[in-house]
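Take a look at this one chain, the form predicted on its own, written out in structure tokens.
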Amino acid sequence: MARSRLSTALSEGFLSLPEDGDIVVIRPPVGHDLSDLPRDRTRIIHGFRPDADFWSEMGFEVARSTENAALTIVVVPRSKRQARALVAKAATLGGAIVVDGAKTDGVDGLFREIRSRLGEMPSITKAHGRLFAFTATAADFADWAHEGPEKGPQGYYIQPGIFSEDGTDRGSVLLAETLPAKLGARVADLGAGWGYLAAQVLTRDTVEQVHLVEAEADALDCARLNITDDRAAFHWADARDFTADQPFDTVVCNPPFHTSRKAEPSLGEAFIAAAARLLSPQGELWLVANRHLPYEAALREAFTTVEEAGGDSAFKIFRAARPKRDRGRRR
């Protein structure tokens, strides 16, 4: 097996681990190679539930945040604004900073930006990515710092790195406009994000409860600020394996369809299966999807009635009713 950038950096003497103190790794994805780090003093900082659960199961301490570190490793996310914010956070923790990321996630651009501020710094390129190391203070990246949700131009709380971080998503808006005036009393929003769709559901006077199920804790933090209605409940959970104490009358969903830059329809299909499992026998799913995503077969496997209920040239909206009892439901 080819060595990772971190393993190469350590084995070739490019990077050395501190003898004492905590090693902090910020937002490593599932399967990221951390095999050379001492598990007993390595902490993972993560807010994405599937990844956080993975690292916890691997025996690492996992938390949302930390205040200090002897060494901080930032794994570059796809969001440029979030990457900058993570570097700024690392600069407040003390100790050395390592940035590791793929070229497709913008690591080279981040390297150039940091080099322009701090001067030349060592780096290694390997496996279509780059790893580089430096030391810095909070003042060096004060303009990159981001401490939490802030109101965006449309009046909703948002923050870097979450889905639709720049404002409302067109697909969610279309789905909200298509929803009927009356919905079931008990509603779940799977993959609720920062709460736009759930907020629209709460305008229906037939709704008694809305459960927002969201895997990204940063997005859920925003949702709690965007929705202050007592009928709302918030769950930091992977919708694919979320369980509830009683079935839902309605599920609304704008499911994710990629974990990297490549579309993965299986993600949306898993959300469809989860909806079928969570709904009552007469329940309904309302789902929006990009037109190129082939969800029709999965919907027909999981539901008795499936119809396209609206959309436009880019999105399609489905209504699916009466989940099949032998599909997706836990007994």
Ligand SMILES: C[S@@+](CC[C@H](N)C(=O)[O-])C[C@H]1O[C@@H](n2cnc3c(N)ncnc32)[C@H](O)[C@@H]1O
Contents of the next structure:
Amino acid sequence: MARSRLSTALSEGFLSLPEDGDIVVIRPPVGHDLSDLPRDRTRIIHGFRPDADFWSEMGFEVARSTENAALTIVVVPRSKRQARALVAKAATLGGAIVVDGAKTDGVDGLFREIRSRLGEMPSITKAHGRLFAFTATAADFADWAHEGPEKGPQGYYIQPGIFSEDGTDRGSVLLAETLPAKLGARVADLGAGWGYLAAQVLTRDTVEQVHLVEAEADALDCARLNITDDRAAFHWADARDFTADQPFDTVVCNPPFHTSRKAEPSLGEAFIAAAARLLSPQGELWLVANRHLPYEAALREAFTTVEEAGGDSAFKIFRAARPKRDRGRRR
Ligand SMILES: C[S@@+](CC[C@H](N)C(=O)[O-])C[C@H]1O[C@@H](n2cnc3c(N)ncnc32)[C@H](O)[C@@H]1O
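Right, and the form predicted together with the named molecule of this protein, after the form predicted on its own?
Up next: the whole complex, starting with the chain shown before.
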């Protein structure tokens, strides 16, 4: 197997681990190579539940945040604002900083920006990405710091890196407009984001409870601020494994369709299977998807009745009813 950037940097003496103190790795995705780091003093900072669970199962301590580190490794996320905020956070922890990322996630742009502030710094390029190291103080990146949810242009709380941080998703708006006036009493929103769809569900007066199920803790923090209605409950969970003490009358869903840059229809399919498993026998799923995503087969596998209930040239909206008895197989 080809060596990772981190492993290469360590084996070639470009980087060395501190002898004492904590090593903090911010937002490594599932499978990121951390095999050279000592598990007993490496802490993973992550808010995305499937990734957090993965690292915890691998024996690492996982937390949402931390206050100090001897070395902090920032794995570059796709959102530029989030990448800057993570660098600013790393600069408050007091130790050396390493940034490791793929070119497609903008690591080269981040490198140029940081170098223009701090001057030349060691860097290696490998495997379509870059790793570079520097030391900095909180003041160096104070303008990149981000302390928590802030009101965005649409008047809702958002944070860098969460879904539709720049404006409401058109697919979600279409789904909200298509939802019937009467929804069931118990509703779940799988992949609830900062709460747009759940807020629309709460405008239907038949609704007694809305359960927002969301894997990204940063998004759920926003949802808690955006929805202050007592009928809402918030779950930091992987929707594919989520369980509830009672079945739901309605599930609404704008499912995620990628974790990387590539479309992964299997993610949406797993959400459809979860919806079927969570619904009562008379329950209904309302789902919006990009028109090019092939969800019809998964819907027909999990539900007896499937119909296209609306949409436009880019999105399709499905109503699926009567979940099948062998529903809920995880794909
Ligand atoms: C397309 S967005 C929809 C967000 C929101 N419902 C809206 O309409 O604005 C999908 C959401 O699913 C979340 N997500 C991704 N994987 C997840 C998982 N395994 N379990 C729960 N939520 C997940 C993402 O963080 C994102 O907020």
